[in-house]
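The data below hold one chain only, encoded as structure tokens and taken in the form predicted on its own.
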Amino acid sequence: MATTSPPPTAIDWASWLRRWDAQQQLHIPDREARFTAMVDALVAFVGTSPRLLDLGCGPGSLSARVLQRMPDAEIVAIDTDPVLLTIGRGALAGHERLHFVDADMRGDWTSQLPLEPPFDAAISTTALHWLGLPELLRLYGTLAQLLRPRGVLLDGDRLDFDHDQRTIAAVSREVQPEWPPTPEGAEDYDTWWSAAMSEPALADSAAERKRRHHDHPHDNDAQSYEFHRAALLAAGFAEVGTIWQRLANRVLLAVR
């Protein structure tokens, strides 16, 4: 007897999002502390009802935490991974002020924005290190045009120590490896993705992901904090600094 896939409404998308957060927390132990630092800074710099860009949003983990604290915020959440976007749209469907956009930041993503600039802030977490150098520099220049005066960029990511800090960098990686060991029985990154790509309700999204050849490289070199700071200042930002840090895990804040 033939079987049919359950309709999307029957899928517990919130559970998929929780599973995503759980495996991310395994690999980034200070993830929640970093989220808290970013949301605290947003409130301090742009108030409780800002218009935001969430760059490389994935399934919306950071946007969800912003809306928990600031329900009047309006967020355009941008990603090009169809699997993660499907989960985010399903899990966070109740947030009318959250707009998911399927767009590639390496291309003409600004033409797809559902809200007119300027924006009060742009936020990103564990995403911008996937961009190549030309793409990253172009993004910083674009953000300098999209943000209002005194608007801010908040980037939570692995921002490496500089070339003259190799001993510090090496010891830091020993203290907290980039990919900490996974506890026995826990769902890690690869296991989560294997399950997601096998989920019948995600079949169309998984097929589209394969068509786009979309995957997240883990062997690319993150740029140093000093590089990001110099690039942002050159793009037109007035101030750049670190507002939270544990080893190479940092939150960078740039003021337009």
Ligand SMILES: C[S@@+](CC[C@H](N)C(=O)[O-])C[C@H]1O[C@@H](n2cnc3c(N)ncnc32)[C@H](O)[C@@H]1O
Contents of the next structure:
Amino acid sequence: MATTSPPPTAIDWASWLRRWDAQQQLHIPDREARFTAMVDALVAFVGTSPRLLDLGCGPGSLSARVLQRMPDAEIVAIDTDPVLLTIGRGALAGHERLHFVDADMRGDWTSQLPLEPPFDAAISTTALHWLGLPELLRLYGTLAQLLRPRGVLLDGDRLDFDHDQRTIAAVSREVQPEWPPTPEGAEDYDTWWSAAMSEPALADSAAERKRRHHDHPHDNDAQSYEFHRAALLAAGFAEVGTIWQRLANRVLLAVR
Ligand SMILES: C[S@@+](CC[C@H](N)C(=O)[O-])C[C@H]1O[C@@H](n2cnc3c(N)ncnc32)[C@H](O)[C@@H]1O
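One more: the block was the form predicted on its own; return the form predicted together with the named molecule.
Full complex below, order starting with the chain above.
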């Protein structure tokens, strides 16, 4: 009698994306408010059908929120992590106007773009601190070329207080806000990653992730808001400001 193996279990990629979001929110409790501030600003600055770059998109959390609010947006979402890209491609497969690209912002990523520049905006959350100083400066120069005049960069990340705000910086580190409740069952970063790396459906991606062995610099010079502001103005952006802030967590907006 012929034996048949059981059908492969369908992977619930949306559930992996939800687990990622819960894990990130555990570490950045006002992440959702920051996303909302960014999408609000996008609507105001570039309208409801922009062409966007999502830099260091992970599994597409920010892109998903943009598309929820503006379904006519078209997004190129770039990341170099095969595990997160696999989850994003699975969870957000229904979005035809979202294009995930496996590319490294430290290299020649612009040649891999599936859409022609110029773009209306580049958006990013919790990602650009992965770049060292020379890489970040190069990226800002590249974005000044890829964005249209009056296009915008929106970056949600930890950007420290300026060199003459040491007291504010020190006291801010002691502030203990009343954060929104932690999502039920949220895993911390290491627990989430160890689960993802053991998921059989992610085995190929996990092996490739190990092969690439990409980590962020732990002595990053590019931390303060004033540094980013000066670098963006030098790269050719016309204006740079903070449009949302909770302690050192902020959204920087730069107008091309
Ligand atoms: C903490 S995750 C944030 C992901 C997503 N933006 C979010 O807010 O959930 C940082 C992301 O930046 C990506 N990243 C870091 N360095 C990168 C690089 N050089 N090129 C492309 N992506 C990079 C990582 O792979 C990771 O997905």
